[in-house]
Amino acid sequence: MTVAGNDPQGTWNAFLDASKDKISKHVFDTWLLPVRAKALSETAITLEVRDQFFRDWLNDHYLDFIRDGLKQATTHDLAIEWLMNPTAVSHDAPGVEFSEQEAEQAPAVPVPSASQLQLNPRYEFDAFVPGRSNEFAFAACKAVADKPALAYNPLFLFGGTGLGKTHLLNAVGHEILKKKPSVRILYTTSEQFVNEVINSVRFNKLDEFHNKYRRSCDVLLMDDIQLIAGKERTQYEFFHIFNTLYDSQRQIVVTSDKLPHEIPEIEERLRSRFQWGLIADIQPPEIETRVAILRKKAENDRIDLSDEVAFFLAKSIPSNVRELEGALIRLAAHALLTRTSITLDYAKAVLNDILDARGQLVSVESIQKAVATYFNVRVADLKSARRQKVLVRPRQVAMYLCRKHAQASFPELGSRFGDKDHTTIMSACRKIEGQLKEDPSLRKQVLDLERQLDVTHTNN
């Protein structure tokens, strides 16, 4: 059948008429009937679909079938150009267009409970203690919870271990559900997500997987996104999920312990998408915030905590909120079992092993190894005389951290870094000290390494 004239939808309808008996009714109704033709020339046809998932499915499974059918309908080889319009058609009612109001009145998909979503009931905004170190991230999460997909999308939270990223991620989910219980929220960790991808491929359940993340999700909350680094198939799946949700104005919030450009082995197209929205960092809390966190925890758990003990704990554990709360829980448990009041001396005795371990000096070797791993270089490179740009900063950071935390002398460090002159070590330490005041990226790297080494850091 040949279609004359420039009639995009007429041409598409002719293709549909000729194709409906060649494929299953399910495929025809679900994937071909909802498509609309918006433009036609002698060389190309523009087809409108709802989102990128729809487009990708047709491209992967029926592109040749569509091209061949259109050639029979028009006698031309037509290139397929795609137009995505989230409001154009419904996947659940193929070929039927409906208004936003009608969509809201349509039967709702059953909404999983908070426990099914795996949201932690303890992690709500009211239980979070904001301070100078985290107030920007806190405000950003509140804004997203108030207006999902309208405030900041995607929202990328980054910070070290135990600083509150997971707490804020869960709090966003809880707050959205309070205001609109019908919103379909998916909370997952990258580890869980990787396992889902593997099992979906292994057991041929990709359609179910795609339905869960692309069609049955209004808000995606994913923890530790950096863990998908190096996993190509997982990144492929997440990329298309991201595009589908973003194109259809659905909220995405992810957390990471690294900035997007610092995550190794991740596709550039994903890295750039993480930078589309807002990046909010969480720094180690200052002592006032640490004390406030302890007081709130003590109040919620009905622990009798004096200011003296609170300040002692806050000073002793400066860089990890999770460790800080863990120390308080341990102290309270000991006091309860022994029926003893929590005094300063009692706190020092109970936590002696923890505090002694934290107070021990780290070795030069452990610092060199940590720095090499962090910057993806070899320890031998740190000790070499090579001056490539990719090695200069890691080497200088390693020298600075060794001087600060291993408390080795300049001559000793010179010998431990490939028999360099002690003045080279001095110069590197001074340079890093100066740059720390001006370079937030360098501050982040040094803080990350200090947290990994589990050493007390000071403001630089």
Ligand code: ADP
The other form holds:
Amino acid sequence: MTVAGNDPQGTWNAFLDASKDKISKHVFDTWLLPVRAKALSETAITLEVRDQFFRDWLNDHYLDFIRDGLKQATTHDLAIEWLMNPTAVSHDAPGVEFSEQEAEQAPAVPVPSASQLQLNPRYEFDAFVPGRSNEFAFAACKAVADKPALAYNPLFLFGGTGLGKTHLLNAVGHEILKKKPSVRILYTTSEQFVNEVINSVRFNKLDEFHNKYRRSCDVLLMDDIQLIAGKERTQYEFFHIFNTLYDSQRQIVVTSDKLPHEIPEIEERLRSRFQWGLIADIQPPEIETRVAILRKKAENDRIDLSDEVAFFLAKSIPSNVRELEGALIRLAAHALLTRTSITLDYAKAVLNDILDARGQLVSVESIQKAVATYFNVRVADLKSARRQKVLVRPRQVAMYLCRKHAQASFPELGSRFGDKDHTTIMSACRKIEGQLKEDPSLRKQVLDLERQLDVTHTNN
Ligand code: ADP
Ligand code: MG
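Switch from the form predicted alone, shown above, to the form predicted together with the named molecule and output its structure.
Complete assembly follows, chain above in first position.
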């Protein structure tokens, strides 16, 4: 490539190609890739960047690197001239970073309150019971809430289902807001995030999306990050958001039910970034903590709970706080409805019912009803042959759930779904099984329904 060709961007691209492997991918993506070359002469090249901050950063850190590289690409000693254009960042250009100060000067984006933020008001630090199993994660979250971006960044919360990850993540948000209401916090689940990426691409709103996550965000709280597995575009976007936030010292907290190296189909560069900060795990609580959690919950909800009963429940349900709470709530509801107090015998009877019920099969009708209600269609629609998209998915989900949990034969299910052929049921089940592997929103729907039907324990 020579200057004679006078193709500024081509020259810059040649430089990029040649430098890719000489510099960290992150620096490359963040600082070099977004630059556009606008003019080229025998003696100088004009590079366009979005603002002064960007220019100064390049000048301070990478000027020699760029000069040397350009010399190799063109055989000329080129002076570098800068051009600033705030709209210069193309959609695909990865992160442009902003200093703390600049971020504060960014166009006033209203600071959302905790409720707008979708933080769960019940999930504060005060409502969390620390114990040996979770004290490390608890302390790490408190440290992060105390000194966002200075303590541990990123903070990666890892633990099994129902052990308090979401609770702690919310608590971090609440605490930071309490200390400094002007901090711009984004709380999202990776499911929501995937949808946002899809919609931004689809409706050409990437600018808005980037603005939201890169510029207008001081603290990013992302729940269930494991769900971005296999979502390439989402990972790409998240990666660049991560870099921007990280480099400008803004806090990132993610939760996951898998360790970084256990998450399948995730880019290596993202995996390694999760390991940059602190990985804090949450183990199932020991019995004392389980009892303490029950006590606290009972106190909050004004449930009369004796020590005896608390221990009995804590002993019976060892590994999932969500289930533990669920049992307490059911017990309280039963007691209220039947106007009995919660004695140990009563608790045993109810819990036996609960445990028995878990072992029982659900009926085809109850599944059809639950699915119809969930998707806001009629049971008759599930049994009909209408092919509208809004009906096909619910129908297939209902068939799948019936096969899995009511354990009826394919021909029997065929007749229970409006006299369909048994092969229709078979292919619906296969279809849903296949899609479950790659569609988190479907997984959530199925799981929601299984929870409602109280069959999450079977074959899961
Ligand atoms: P995860 O996100 O890990 O699946 P959640 O944060 O949703 O779990 O927790 C499930 C339920 O258990 C929530 O209602 C939460 O408040 C409660 N919980 C979990 N651990 C604790 C704890 N140590 N103290 C108080 N409540 C807890
Ligand atoms: Mg959770």
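Residue numbers count along the first chain shown, from 1. Source: prediction; values computed, not measured. Just so we're on the same page, rigid core means the largest C-alpha set that superposes within 1.5 Å between forms.
Core superposition between the two forms, C-alpha change of residue 378 at least 2 Å: After core superposition, the C-alpha of residue 378 moves 2 Å or more between the two forms.
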